[in-house]
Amino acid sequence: MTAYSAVTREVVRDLERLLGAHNVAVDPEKLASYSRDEVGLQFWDREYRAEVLVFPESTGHVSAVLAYADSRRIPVTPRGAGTGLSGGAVPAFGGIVMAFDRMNRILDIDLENLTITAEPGVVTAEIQAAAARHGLEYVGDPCSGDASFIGGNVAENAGGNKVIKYGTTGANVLALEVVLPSGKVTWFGGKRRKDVTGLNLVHLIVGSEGILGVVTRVVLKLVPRQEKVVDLLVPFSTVEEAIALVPRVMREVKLIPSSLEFMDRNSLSIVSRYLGSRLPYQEAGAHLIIQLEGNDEEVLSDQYERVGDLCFENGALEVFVADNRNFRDQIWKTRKNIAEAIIVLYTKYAKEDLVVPTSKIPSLLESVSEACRRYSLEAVNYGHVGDGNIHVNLLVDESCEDWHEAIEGARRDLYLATRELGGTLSGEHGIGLKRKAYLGMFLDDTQLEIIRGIKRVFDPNLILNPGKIVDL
């Protein structure tokens, strides 16, 4: 284990020489806020803590930290918006959270390149909000874009709603600006469309979870704003109905949605007591989303007629139409309030973030029911069905004394039976602290070694976010 030295009041004063002593902070308060993320405090096994929080507002700020880090083997852990479900932004041996709340402007669009760029501490909303008003968009939507920072999103190459057309916040970004552990500052990627030069660099960094470098400018892709949009609610009976339309809808009626989703009865349930209202049949099996969009009104009519007569076909027991804004608001507004109403109401649950080929989401399901019969749980089951992305959260009843062991005995079983169904660990969320102990469960040694080679190749005094994705 690498030996870190501890951030003392020298250093302190140091980092306030670097950056100014209004970007430094060593309140208590402010420390133990901003050394967590959306990970509950219970489910860690110690507390987690950092010594110093500094607020970079350039580039340069951030390459003098990291210098001066690196020549002091002080670890250093970059946070965004706190909104990640992996701990990724957890300091694991506490040191330097490095936050981002003042590199938050919108520096260049370029409509002509079609191009936005930004700086790490952006709000993604801002980002769509930027680009909607020169009549285009910017595609990445995870749930948490009204809160979270695109830094974060690039970190952890967030998914969300759109993936099943517009692929993740990877496939969307163009260049990267990075800032080294070691303090070189270097430019991935530009405003172009192909480039094999050299290695796709841009790609590594997108989803690497901050411990290979720092990201502190962003390009974005942007595209044409669809100005028609509808959405559809469909319930079903059955979880199976539901899932063997989703293929059907690409296949038979050919397009791709922009977004394919799906909530099961305890999801609604749920999200049901934590709003205080309800979606049309509460109480069916399971109900998916499906966005389309377009610019020709008749055209996109078409294709959602067509659409819901193959709902009919595969047993919908209903096709709602959302082309207001008031009922389209309220169904999303019901899908991406489920996460956050798991955590008001309950204190002792597990949020998974397991992917599969689509048409094993109901084996997958059927495991859930299974490990949950096992230990005595609850499982509220929703996500991204259109790239088999389901976001199973295992519930314990509070009066549970023994509620670590059964969650953990679960997420063991689960995981095993995620990967006989050729399923992976993590869609979107990340590694981060939290499954870094069953990162092995899927990847074999050969991988993870190359994984730890990379990062000692960018990261040779391994202070950049040490202790996520794999142990060195």
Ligand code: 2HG
Second form
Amino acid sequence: MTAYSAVTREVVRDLERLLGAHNVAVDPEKLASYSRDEVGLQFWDREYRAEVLVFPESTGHVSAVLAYADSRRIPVTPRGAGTGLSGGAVPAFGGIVMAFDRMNRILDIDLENLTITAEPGVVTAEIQAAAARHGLEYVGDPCSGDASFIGGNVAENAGGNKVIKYGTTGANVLALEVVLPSGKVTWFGGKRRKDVTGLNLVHLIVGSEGILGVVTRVVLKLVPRQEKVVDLLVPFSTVEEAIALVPRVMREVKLIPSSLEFMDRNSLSIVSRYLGSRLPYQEAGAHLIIQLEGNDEEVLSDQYERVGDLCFENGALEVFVADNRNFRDQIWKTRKNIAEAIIVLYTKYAKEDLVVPTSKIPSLLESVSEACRRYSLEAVNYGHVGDGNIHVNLLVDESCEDWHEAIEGARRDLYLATRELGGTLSGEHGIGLKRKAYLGMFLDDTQLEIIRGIKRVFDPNLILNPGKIVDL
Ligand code: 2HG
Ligand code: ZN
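Alternate state requested, the form predicted together with the named molecule (shown: the form predicted alone):
What follows is the whole complex; the chain from before opens it.
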């Protein structure tokens, strides 16, 4: 375990000299709010607190702070908008939190090469909007996209609602400017669609949760924007019927929807309490959202009719075609607010991010029910069913005193079942601080040693986001 230096008054003065006093903060309220992400404080066994905040305005600033911190062994935790769900941006060892609020410029939209280049503090939705103004689309679409920063999306390899057709954030990253803990600045990748020149370092950085280097510029792929989008909202009596439809849409209608999302009855009931609105057939066992897109009205309507027929064949109670802005917004507002509804309405819960081969989703959900029976929990299951990525949220009765034990027991059982099914611990939220203790259930010693070795190559003094993913 590394011994880190404390942030003294002298260190704060040095940082002010490097960045300007207006880019350094130590006031306790700010420190507290920049020391957490969306993981509730009730989940940590102690308080994690930054000693100083820095707000770099340029790559030069990032480099200067890292070189300084490296030479003094002060931990640095990079942070996006704080929408993460794994404690990835929590300063586990105190020290410096580096926040990217002030590196928030879109630098270039390249209409020849179909790319957009941005600083890490740009909100994901702004990237989508900027691309849309040029008839293009950035397809990364995490549920937190109205708030999350693109740098955070890259660090966690955020998934979201369009992965089934377009892949995760990583699949849409072409290049990254990265500052290493030593302060050295380098570029991985470029504005090119192919690259086997050496190892794939772009995709080593994507999803590395800020433990290897700090991303200061991101070059993303853009695609032509499809002019027409239709969402089908399809209620089913049972979860099984809904899930059985997923591979059939792709195989039999021969298309890949741009989204294929799932919400069970409890998801809808909780989000409806939170938003004060209802979707049709709210009491049904499960709903699917199937999104189709295209440029030709007739082709699209032929496709959704075929998908609709298939839904009815599979026991759908109804097929609602949302082809107008209002209904589509209502559906997606409902879907995107489930996570927030749980955070606001409950304090004792586990938010899981399990992924299994899609054919194993029914078995996973059986294990969820079993764990709920065993530990007297209630489950809310929803998520990116087309990717096999289910956000199992386990709720504990608010009156339960030993709720941590119930949750840890259920998590362990579920992880064992997930592993048995060929699944894994996290699809898109990451390991961070929250899942670190369980990583060894999914990766063997050889794999963990490789990760530790890579960490040491990038960060020999272990100053960058220490305490995340693996211990050293
Ligand atoms: C979603 O898909 C997010 O809504 C959050 O990834 C999921 O909080 C969750 O469990
Ligand atoms: Zn999700």
